[in-house]
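This document starts with one chain, in the form predicted alone, laid out as structure tokens.
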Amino acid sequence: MIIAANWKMNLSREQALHHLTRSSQLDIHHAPGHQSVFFVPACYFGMAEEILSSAGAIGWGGQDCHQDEAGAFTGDISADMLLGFGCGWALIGHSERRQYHFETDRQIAHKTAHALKKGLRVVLCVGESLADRQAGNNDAVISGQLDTVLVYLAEQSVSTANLVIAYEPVWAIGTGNVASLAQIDDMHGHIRDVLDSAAQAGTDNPILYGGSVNETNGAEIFSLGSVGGALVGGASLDAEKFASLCTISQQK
């Protein structure tokens, strides 16, 4: 089970130092079959590498990864830059990147392929808007987002072995609203069907749930057999709360 912390654009340098230090002291991250991942702002890569490199099952990564090796892309981060700071992960296709940076499914596919080729594990985010959910288009939207990536990976002969999917209904991110257990289970089942029809035989890609996950609702969500972990936003900004959520995940 993977519990991933997406800090987004949060925490001062002092707060990040405290969070990483405290998290590295907690042994709850080291249970067999469980891993914690911190997606930190790029300016904290060096700090994460220094503090977490000896913390065993705690990984760290970037909140985005450009599709090109290098070039005139002001403000972007390349896969080699991530790897240079010991990052093992990249978060790609988050709904906020899609909304505020106008990232398309095709661009996300290129980013995913490049990161995987470089040896990074990728958490690929997919999710539908409230309008799509209310119109009954949720399955079609998710299929479209996934298929664009999976088809491109196949065209480029890129393995899906290091691909993790995070289902984040856009209407539940940071709103306090959580999809019902039935909605989560149904969508995770749909995602599994899409993956099974396209992925290499034997590949078992984890599917995480994201969308206002916290220590209060985590136990119910993790009880679903279709859920392979969580991508956590607000609740990941406090070391103790995040540690509590990690502990809960290990009681599944």
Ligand code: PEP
Given for the second form:
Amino acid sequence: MIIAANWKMNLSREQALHHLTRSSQLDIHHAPGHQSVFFVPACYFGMAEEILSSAGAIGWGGQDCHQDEAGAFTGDISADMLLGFGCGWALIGHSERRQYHFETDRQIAHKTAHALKKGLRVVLCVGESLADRQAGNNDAVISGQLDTVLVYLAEQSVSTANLVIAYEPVWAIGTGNVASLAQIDDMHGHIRDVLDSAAQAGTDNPILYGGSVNETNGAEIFSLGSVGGALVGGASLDAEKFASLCTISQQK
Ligand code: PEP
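Same protein, different form: I have the form predicted alone, so give me the form predicted in complex with the named molecule.
To see the whole picture, the full complex is given below, headed by that same chain.
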């Protein structure tokens, strides 16, 4: 299973140092078959590299990655910058990037293609709004978000081997309103169908669930065969709590 921490714009320098140092010492993050990933703010890439590079299998990455090589894009981060700090991962298309930075499916497709071409593993976030869910449009919204990326990757002949999908219903992120097991299982099944019918079928891309996952609800979510891990916001900010969640995922 992949358990990924999305710190967003949280933790002071001291808190980040404590978290990464403590996490690097916890055996749970080094267990065979388990992958922990820390999506840290860009200003902590150097810290993550220094602490985690000697800690074996723990991954770290950026919360975004621009689609261009370099240039006049104030405030943005390139794939080469991530790679320069040992990042192996990029988080792309998070609903907060879609909402506050007005990222479109097309732009997310370009970012995903660029990051994959550069050799990064990409966690691509998809998710429907509450209004979409209430109107019964959830499957169509997710298909639309995914297809735009998959079609573009096929056009560009970019392999999907390093693509991980995170299903994150927008109404469940940071709200405490976790999706029901049936909603998660149904949507993961739908995403698997969309992946399988894409031009580049055949790779067994993991599908993570994200949205108010914590130590209380983790066990039942991880018990679903369709769930390949979790993308975790709030419950990832404390090293011990995040490690507990990783422990729970390994007890599946
Ligand atoms: C997220 O930010 O991707 C997320 C799932 O947040 P939370 O776990 O806090 O809902």
